[in-house]
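Below, in structure tokens: the form predicted on its own, a single chain.
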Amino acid sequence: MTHPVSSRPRSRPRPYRRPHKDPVRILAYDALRAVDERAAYANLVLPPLLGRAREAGTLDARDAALATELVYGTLRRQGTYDAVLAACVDRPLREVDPPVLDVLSLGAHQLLGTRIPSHAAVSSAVELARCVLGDGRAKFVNAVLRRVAARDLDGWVTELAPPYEEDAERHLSLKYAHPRWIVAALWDALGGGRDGIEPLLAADNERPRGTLVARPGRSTAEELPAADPHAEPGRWSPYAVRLAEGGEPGALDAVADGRAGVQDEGSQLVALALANAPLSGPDTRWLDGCAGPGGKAALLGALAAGRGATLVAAEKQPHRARLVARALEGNPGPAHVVVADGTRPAWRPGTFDRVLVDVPCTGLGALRRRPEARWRRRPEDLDGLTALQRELLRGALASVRPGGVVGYATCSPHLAETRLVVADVLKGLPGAGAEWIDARPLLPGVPELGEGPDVQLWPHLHGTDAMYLALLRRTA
């Protein structure tokens, strides 16, 4: 028996289409992989990648801005995006290969954290997956992101987070992409109700403008804006200049030759407050007891030189001491960099008139600048850090003469790293070994500094990192 031959022509297989290589998404993916694989920081990884892309002519300024937003935004909201992706993947998220998860996270940020249309966000993520993962896993990416696109960010928060009234910390954790323990720590330090904590968490998710410090004796805040017509003076420090949105400090001649540096205005205020604290007796020997990488040391050294004083910048790690020496190059007046451990001072007790100790900390005050840090820190990190902070403050108090001043600073508002450290060290001093100085008058014009005598700055109130400062006068 014969079968009739169909006259319908056979459909030809669709020709293979090569994936579209989008340099913006590929660069963002490469940055995320470096952060994930090497535990690198985005603010160190991204600039070289952007620089090489600009030199090769593959990215213009607009592309660079988009790549920066994709990297920082994805890292900043990683915890929230992980919760959303976990609801859209048919296996535990830990079983998804990290490169695939990076592509999914980039796609989730485009869908939930930018104004990119949903179809374009999904399409660009799938094309990226085809380029870096292959066609097979690109299909998985496509399926997952289509489920993500079913809701906007508010819709996912409503779906996944408990109501605020039932579990406020968990609700805010998912809504503002902060680990729950950090929400609790910030809330304890800030005090108040929901009206206070939500603006702070929101401010942590905003990328800050770059801020420069004009180093006294080498440049002024009035000179620096000439290199960037959109720059403007800082709000609080007379040496601060705020760059335009997306401004690149490294491209400015004043930064390249050391006349200015990149420094948050909160850090400038800490150095200025120590330099201007009232002092009895001589004022010729200053110490930066934890000087690396050198930003505060450079400002303190310039201020000291203007008064005929000498700065000693001490740093325990040799490679960081070299960074300090580089920051001090060209500064007016004498300054000395020494490799020394501030917990075991290498100088005689009572050597210095002013001492700054800006201690290592969790960095919870700079989450705007290091978005990945919030997901790396753990509550158990505090034990080792607070023990070190106490030892460094004791070393600073031993290094200052009676009548001299110590500034204890840290880029964290966590109470365990700030007021509790200072109170504990003062309690352990024999007799009346030191007394508080009210730091608030030494930050003139800065509002909402609390009841004192110490000072806590906040991103949402002051536009600075959340720097803490306590000033102490050695009495015996």
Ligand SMILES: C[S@@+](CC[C@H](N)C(=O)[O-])C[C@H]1O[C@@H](n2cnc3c(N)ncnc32)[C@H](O)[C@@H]1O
Second form
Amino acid sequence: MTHPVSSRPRSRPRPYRRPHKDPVRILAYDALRAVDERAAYANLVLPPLLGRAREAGTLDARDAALATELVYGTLRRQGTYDAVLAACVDRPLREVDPPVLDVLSLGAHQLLGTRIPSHAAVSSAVELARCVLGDGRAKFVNAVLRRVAARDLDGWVTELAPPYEEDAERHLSLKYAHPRWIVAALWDALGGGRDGIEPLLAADNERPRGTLVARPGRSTAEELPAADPHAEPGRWSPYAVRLAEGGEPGALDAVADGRAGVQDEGSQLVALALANAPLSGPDTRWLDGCAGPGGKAALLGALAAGRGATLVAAEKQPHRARLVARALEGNPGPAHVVVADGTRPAWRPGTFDRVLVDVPCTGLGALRRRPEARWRRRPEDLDGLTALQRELLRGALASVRPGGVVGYATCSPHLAETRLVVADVLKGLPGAGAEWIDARPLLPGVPELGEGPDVQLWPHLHGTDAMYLALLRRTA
Ligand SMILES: C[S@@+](CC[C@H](N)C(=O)[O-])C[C@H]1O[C@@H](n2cnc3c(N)ncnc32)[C@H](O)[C@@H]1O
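Given the form predicted on its own above, produce the structure of the same protein in the form predicted together with the named molecule.
Zooming out: every chain and molecule, the one shown earlier first.
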């Protein structure tokens, strides 16, 4: 007996196709794994990975820029992407293997946070999954990302966040990918309504342009741009140079040999305000009480040298004190680096004429630079930090002579780390121990500094980190 021959050709298994190895996505995935697995920092992990890839000839400058954008963007918006992925995966996200979640997050960022067309975003993530996870899990990645691709970012925010009118903090938290407690803290510090907070949260999601400081006596802001034809002068610091978008400050000769440094303009303005605060009597001994890694110390050291003063740069951590020493190498005048605890000054009370304490803080003012920081910080961190900040400010006030000036600075606008610390310490000083100096005139030309006497800079208003500065004069 013969069987009828089917008129339809039998479906044959598709021939195996090797996954496409895309060096940009593989490098971005490696960086995300390091940040996730080893709690590494993206700004430290990425440069060596990019450097090796460039040496091996696998990435050109455009690829490196794309890889950087993918890593930073994925990490910054992690909370929002997690919420979207949770809606697209049929089990709790914590049960998804971390490497799979990293590929999914990278895919979600390409779909929702870049202009990469949807089909290319999904297929590149699936190819990456095939390379690093295997074909089985790549199918899962494909299925999930197709669900993610059903809406754009605004569509997902509408779907997942409560309306602004119902719960403004939760709405903004999801829309701008900031933990809710950080939205609340920034809003408190900023005051005002929706018009203020939204541009700030949006600015936190932009990568800042690299900024250099031309160290006085060693280089000038006019000569630095030679290395970068698209660089621009800073807006207010006479020593600042803003590099072109994507400019690599570390690659410049002047930075390598210490004539210039990489320093946000806000950080420069803080050091300048302390250096220029009016002072009567001697002005020869300056202290940076929390100097590591040395950005402000290097600028203060150069300014001090120009006026015949000496800088002492104190830092508690020996390895960070070594960074300060490196930053001060070649300083045009005397500068000494000491390993010291600023809460228990090792020098006689009243030794210094000017003292800066740029205290350890939550870093909520520099979220633009550290994409993963907002998801690692916890509100509980504040207790220990604010206690230390008070101690350090007391130590600084004890170190300055009567009539001398103390600058209290943080790279966080959180009120618990700024005004409340200063107010609390002043309240506890015996007698009329110190008085406020209006810091605003010491940042000449800088707009929107508030009602004083302290100043708060903002990324969306000034294009700087959200540095805070209070200036105090010791009176007794
Ligand atoms: C915000 S950073 C200072 C940044 C620095 N001013 C700059 O511009 O590069 C705070 C520094 O204070 C140091 N520090 C923490 N506790 C300290 C203490 N008790 N005494 C002195 N330094 C301390 C930290 O190790 C850290 O290097």
